[in-house]
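As structure tokens, one chain now follows by itself in the form predicted alone.
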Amino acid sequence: METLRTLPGDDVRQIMWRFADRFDLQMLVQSTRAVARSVAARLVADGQRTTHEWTAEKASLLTAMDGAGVTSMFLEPKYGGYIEGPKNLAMSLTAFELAWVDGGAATCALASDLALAPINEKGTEEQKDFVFPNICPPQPGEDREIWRGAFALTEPLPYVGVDTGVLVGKVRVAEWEEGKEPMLQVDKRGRFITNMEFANFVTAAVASDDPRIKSSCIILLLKDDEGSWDPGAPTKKLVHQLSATNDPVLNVKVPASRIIGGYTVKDGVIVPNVSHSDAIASVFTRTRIPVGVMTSAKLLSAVEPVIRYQRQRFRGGEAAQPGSPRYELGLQMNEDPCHRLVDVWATGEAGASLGFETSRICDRFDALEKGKEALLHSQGISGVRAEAKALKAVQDKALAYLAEVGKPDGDAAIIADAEADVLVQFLVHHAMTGVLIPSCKLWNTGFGATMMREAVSLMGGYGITEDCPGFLGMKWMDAQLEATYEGPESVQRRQLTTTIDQPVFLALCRNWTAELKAIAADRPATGAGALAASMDLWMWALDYLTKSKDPQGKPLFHAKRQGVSFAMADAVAWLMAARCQLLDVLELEAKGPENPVVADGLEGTVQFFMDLFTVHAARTAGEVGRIVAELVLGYLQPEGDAASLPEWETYCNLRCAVEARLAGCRLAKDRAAHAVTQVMIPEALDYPQ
């Protein structure tokens, strides 16, 4: 049987992650990779991660990013950028390439984008014109300093009486002369603020400390503003040392026009047009995805050094003579290390697939969100409640649309009408992103960190040395911080508990399950059937838990009952990752023949990736089955009979359906493990150790 010949290259990835027709993104990947595997890798190899200080050597990373176009990637062409339109996929690809070598380098790039995001999403055109041209590196003939930003949110300062729900920043009116623009005094203390050491502007979240200013806002602060600008002491992080992180103390006076999104004056009160929470919600909707992708990049980057270590483990010893199995295969003579590497590889593939699929959907969602806002504004609808009411009014239309889309012969007129309706499409994409984004952040970083430990263990003691090829030990530690960035696991689970039971998402789930069953009918030897049965089981369990109570009469599925709701959130994240992984394999199978480079050996490449998916689908089925069993049975009286469960027969049938479809999953793992022993790898890593 044909199997994987070489490690997947750019041609394969461009098809799987859908940027084969995007030359701009292909160039971005190449230029970012050059920075990662030269400057960033050399900084790590030279020991720059051993200091918390921001050194001149680390600053060379910024210069390299400027030259490679990473700094200006976020900008529209009219401001000096080179990618037009949404940048979610571009940001994820950038993060992937940098995190392949070092998570701190990726964070350094992402933090700049994060500082710009509030202005990009909610800023006025005047604010964009003021800031964005200064982000782009100077052109020939220009003599100016590049603006570099930091985003200062709500990080609490422990042990000084600051509640985590309170902004550590205040804004009050400093001067307000008749007929002139108000001047505001901003007092902001931050903690764990990335890029602060070299930032010359900050977008800061602040709350009103003055009755003449309403609520809260995000406000733009410049280093040369009147007042005090103390970047603060470096944070003593154990990880991500190639990013500068400080605890700043800022106290500056700025004009009110720096309020992101502008403001209006009503009855003598400054009313920000956009509250800090509205701006943050829009920003964090997107920026969590690249963080999830970063951990997946680490897992995939571990494959090559682990294979090399396994094969060369015994070379140089007397018992391993050239030509012998011990010399050629080393540890790969045994099943266990190959199987464990397959698990690591499959997790990395699933996480990357989930991250890039979510990024692509967010690129579409950006346009829909702007269209929705323009339409509602034209109808005189504004405010959270009024918008929610307007969207609620089209929910039935969205459900009818999804019902028709899910049929083989759906009503074309209904489908066409709904696809032309901005509000319906916004609602559908909002339901998708409401689950996919937190799933990506939760699963990729959480389970990814666990599997990164597995990757390190495959290198033995070598894995936790500074000399380990691929810096795997450092990547393992970095992954733990990525699980915390932009909201730890509990924050993602909390969002999922509010989105997984929404009617539009459940309608999407039913369609996806039907698609998986159709795929399984054509490909019974894959994990598609197990994944479809797992989704059936999860949806039934959600319905059961939503309607059921424990012996004390308390509802089982409830926001406050996190032992139930958080576990169901974990389960859906597994399902989303596995589904996205399958879609990428099918895309490669369909589009691969069009690329002559990929077409040569495509059968073996697709078979290998399908085997990885089947391995992962089986693991997903196991996780979902375990979670559902614990939740459905675990709240029955211990002295009772599980068979007395009103829906016991349905439950048993669904569990049996899942397990019956696991047939062959270990054969797939054996094939994938064999491929791992056969695949060709380069003689050495393409970045320094």
Given for the second form:
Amino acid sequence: METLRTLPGDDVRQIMWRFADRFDLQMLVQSTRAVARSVAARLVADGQRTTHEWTAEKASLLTAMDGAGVTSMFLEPKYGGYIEGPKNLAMSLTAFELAWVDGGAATCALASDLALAPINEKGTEEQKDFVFPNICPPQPGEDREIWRGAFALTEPLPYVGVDTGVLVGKVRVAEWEEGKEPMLQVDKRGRFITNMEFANFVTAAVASDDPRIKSSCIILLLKDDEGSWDPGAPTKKLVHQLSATNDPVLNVKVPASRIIGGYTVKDGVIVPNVSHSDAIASVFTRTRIPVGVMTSAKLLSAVEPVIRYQRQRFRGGEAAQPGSPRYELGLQMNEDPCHRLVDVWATGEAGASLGFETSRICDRFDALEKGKEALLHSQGISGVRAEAKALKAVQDKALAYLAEVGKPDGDAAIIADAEADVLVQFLVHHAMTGVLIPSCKLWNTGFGATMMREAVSLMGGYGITEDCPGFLGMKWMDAQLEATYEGPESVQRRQLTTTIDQPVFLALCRNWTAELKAIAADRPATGAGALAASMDLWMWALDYLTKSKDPQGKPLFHAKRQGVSFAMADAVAWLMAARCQLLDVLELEAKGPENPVVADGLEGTVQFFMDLFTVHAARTAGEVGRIVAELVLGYLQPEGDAASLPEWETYCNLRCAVEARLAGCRLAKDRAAHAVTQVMIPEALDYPQ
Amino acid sequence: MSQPYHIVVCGSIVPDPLQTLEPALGPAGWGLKNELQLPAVLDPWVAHALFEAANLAKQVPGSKVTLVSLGPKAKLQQVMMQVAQKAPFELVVRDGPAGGFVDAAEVAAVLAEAVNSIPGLDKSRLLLFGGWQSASRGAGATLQILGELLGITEQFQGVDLCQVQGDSLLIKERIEGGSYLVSELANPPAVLGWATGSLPEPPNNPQVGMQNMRLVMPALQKAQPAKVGAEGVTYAAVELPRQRRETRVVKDVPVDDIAREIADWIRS
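Got the form predicted alone; could you also share the form predicted together with the partner chain?
What follows is the whole complex; the chain from before opens it.
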């Protein structure tokens, strides 16, 4: 039987992750990879992770990223960049390549983008023209210092914790002469601020400490501004030491024009056009995805070193003679290490699929968001409530559109009309991103960290040494921080709580489930059926929990009842990841024949990836089933009979449907495990250890 | 200042040397196991030639560089995503095999046709660059045959330096004993088979890459198929050069000790 011949190369990934026709992104991948596997890997191998200080050696990473175009990736061509349009997929691919070797190096790159994101998303054209040209590395003949940025949001509240809604950073009016630009005094103490050691500009979140300034805002601070600029002491992180993290103390005087998004003066009061919460919502919407992708990159990067370790485990010993199974297969003579590696690999695939799919949707969403804003502005609609009202008005149209899309012979006129309607498309994409983004950040990093532990365990004691190929032990610890970056897991679960029960998302879910069932009908031996049944079960459970109460009469599904709502959020993240994984395999199956390189051996490659999906779908079914069972049955009176559940029969049928479709999932695991024993791997890792 | 040159660099791709390279007999003859699926790189010998060509073109205003490549176009495209960022060049492609089991004369014939097809090529200003050797086959004959087919009699092999000296070029060729044969080339055309050259690999420049890709992609799309192989040749035995990879991770060893160990190993 044909099976995976070699580890999947760029041709395969470009098809699966949908950038086979994006040469700009393919070049970005190659140049970022060169930085990761040379400069970044050498820094790790040379022990630069053992110091919290930002050393000259670590700074060489910045130079390498400048040269490779990583620094200018975020910029539009008119500012010296080379990628036109939205950059979400580009950011995720960059993060993936860097995190393949070191998460800190990836964070270092992402933090620059994070600093620029408020300006990019909400800044005025003047602000973009002021900042962006300086980000681009100097061209031949230019003599200027490159601007490097940090984003300062989180606050120094020891023993209290941090809350992005409560700002300690303050802004006051320092001078305001008649007819002149107001000068503002900004007092900002940051905590855990990445890139701060070398940043010469900061986009800082501050709250008003002056009745002449209304609300909070994000403001641009420059190192040369009048006042004090103390990058602060390095944070003593256990991980990600190739990024510079400090606790800065900044107190500078800046013109009011630095308020991101600009301001207006009403009745003698400076009113920022964009509050800090609006800006960060927009920023974090996008920048959470690459963090999720980073952890998935670690899992996929672990495959090659683990296989090499497993196969070579007994070589050199007297009992392992060349040609013998012990010599050729090593630990892979046994089922368990292969099965466990399949689990690691499947998780990495699912996470990467989820991350890249979410990035692509965000690339589309960027244009829709701008279109929505322009349209509402042209209709004189502004303000959060007015916007929400306007969007609510088209929700029925969006639902009608999704209903037609979900039918095999949906009304073409309704579909075409809705597809041309910016507000409808915005609503649909908003519903998707509202679930996919937090799911990616939550699941990729959270479960990814758990599976990274599994990957480390497959290397035995070697896994927790500095010499472990692929730096797996370090990656395991890094994954834990990634679960925290840009909002810890509880923040993602909280967001999911508010988005998973929205009608548009549920309509999407119904369509996706129908699609999965159609796929399962064509491919009964895959996990598509189990996934479809799991989605049915999850949707039923959400409906049941939403309308049910516990014995004390308290609602079960409620934002404050996190024992229920957070668990349902976890379940939906599993489902989203598995669905994206399947879509990528189907894309490979469909487009692979068009590429002669991929076409060679495609049958085995697709079979292997489908088996990985089936393994993951089975795990997903198990997780969803467990969560639903605990929530649906767990709030019944202990002395009661489960069969007294009002919808007991429905519940049983749905559970049975899931489990019936697990048939063959272990056969798929066996096939994938066999492929792991057969796949050709390179002679050596392409980066130092 | 010298008149502009048209530097044509001939070369193709080879499997990434870190990969497991295992000769295998397939339906189409000998090749490497899973060769098509292995990641490829620009042949390192050709890469030196390309970087030297770009450097020379920069020194002589008006010069241009064309890379002529015979290889599977889908794999070439992948490699171009990296190579195109290194230096400005135009690409001419012939779609065919690039492995180590093709005949040098057949490859040279295809390349000669491809070079002759370059629009506006002024052979009186032609510098034909390529690898002295190849990472896929070490015959070292392709470039020489190609030069002969194109009627270029000035040939330099094992070149490490090509320096502009007014209207002429100073060329250093490797000869035995670590010495160089130094020549002065008054006028092109000439063939230069490069050894390692003296330039480091240029850093990636995505702007250059984007500029190149506007020409590279159409060139790949219109690549003509080329039939090359080694018809009539029978391989009695095929094996990889013997190699030893005995890696030890050793820390804190003085440089002198490392040097002594290497010297002992060479003596042994």
